[in-house]
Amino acid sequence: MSIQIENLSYKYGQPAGEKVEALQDISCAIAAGDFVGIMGHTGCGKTTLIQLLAGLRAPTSGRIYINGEDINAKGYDRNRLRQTVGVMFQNPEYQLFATTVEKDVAFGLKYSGLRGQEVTARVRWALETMGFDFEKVRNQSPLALSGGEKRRVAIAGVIATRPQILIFDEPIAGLDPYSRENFLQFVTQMNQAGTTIIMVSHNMEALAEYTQHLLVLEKGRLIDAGPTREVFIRLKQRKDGAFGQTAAQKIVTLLAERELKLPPAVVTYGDLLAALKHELTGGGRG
């Protein structure tokens, strides 16, 4: 599903009354498909952002539309929405409550309108995906499970609705490279089938290696979008180094100190090993 947003503000109100404004007249598109990333320092907006996407807030001013309906207009379907959208955040596994994992999983479907068998078949489907067994984990505790079980648990609840549009909040946080990499490939199958992904993380290797378009806030506002790659190049670009650099940028940068000057269009792991390639067989030379 496609999402349009425009002109997107978001004020907090304080105690004393002021009112702090979280996002600045944010406009931008998603394409149906996509796989976006948000990135930006802490504080600047992001989940804020993907809260407004998910109907969790209400903006202040601006719209969002998905597949060209606006989601805060009166009479939109709530309920619609929360089997469209899948939002998972920061550590997801401290929001598991029920007593048994299957029930944990079935939660999100109570108003799906599926029939007892079929919510038993969309839960098995959720939590193997996930990699359990369901006959072994269907009557466990969640909390009495590990915290990376915990964690494929809460997506497995995420996923099980088969929303449209995926959105994670900083969900590979404190998963060691192993896990890692397997959550993001299978968020990358999940892409492949059809899904929107929408990704907010710090971590610029897993931006950059799987992401298609990346948006970058910056105290509020919209500094930049576009193609991943492109927008990383103009990061690197940017003279006051506010963002930093891919690691395999950082290499690029050491070494042409060096006089070993590769493109800048390196940005991923990939992109490296392919240029130095080049160079090192002569294909670089004329």
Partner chain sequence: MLVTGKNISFTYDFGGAAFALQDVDITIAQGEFVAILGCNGSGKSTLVKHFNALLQLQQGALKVAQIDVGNTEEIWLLRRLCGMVFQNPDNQFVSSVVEEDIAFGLENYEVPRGEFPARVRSALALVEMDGYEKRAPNSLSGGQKQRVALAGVLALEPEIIIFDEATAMLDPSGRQEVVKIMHKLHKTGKTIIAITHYVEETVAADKIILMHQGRVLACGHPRAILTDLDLMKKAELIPPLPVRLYYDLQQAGVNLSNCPLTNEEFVEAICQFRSKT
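Residue numbers count along the first chain shown, from 1. The term rigid core refers to the most C-alpha atoms you can superpose between the two forms while keeping them within 1.5 Å. Computed from a predicted model, the values in this text were never measured in an experiment. What changes on going to the form predicted in complex with the partner chain:
In the core-superposed comparison between these two forms, the C-alpha atom of Y210 has shifted by less than 2 angstroms.
Please give the other form, namely the form predicted in complex with the partner chain, since only the form predicted alone has been shown so far.
Here you get just the chain by itself.
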């Protein structure tokens, strides 16, 4: 499922009558099967963009095409959009409501056409994919789980419907490192199986290690877009340092101040380790 965004703008109306421009003239394309990261400070318009992609808001101007179809055109089948695009918003743990974990995850499957055993099998798959022991957790109250566990139950509820485009708004905030890695590896597997992934995150390492392309928003404008590594290299060159660098890039900067210059393409942990090995075991000298 490809996505085409053309001259997209969105203004929020304020009580006083004035308008706040949350998104300004954004154009970009996301290819089917891509894994795209969205980076930007709080309030830059990331969440508004996601809401527009999911059809939860209509743009003030501009168009969004999913597989060539304008999702805001008259007569466009909204139901199809809901089945195509799965969205997990921030703090999904607050959205849990059913009396058991199993019922909560199964809720989204109500209108999927699946019945009985098929629903159970799908719920089992979703919960096991998120690292749960299905039999142990199925009858527990979702409210009795820890914060991170609730998050994983909520994700299970989104993936249970197997949408072709999956959008995650800050999915790993508050997860511990192992859960973070498990989640990102799981998303990568979904991606490799053909699902288009869009992930908003403040975690620079996650964006650098896992996404293929990056969109950078600043005050409602798309200020950079491209292959992830190239975008990180460009952001590092910005003088104001307004955007996050990866931990590896920060170490490269500190080393450069001490006269050890590593290649500018060092972005991830693996890059840094390889460059240091090369430099310190003789490869980089002479």
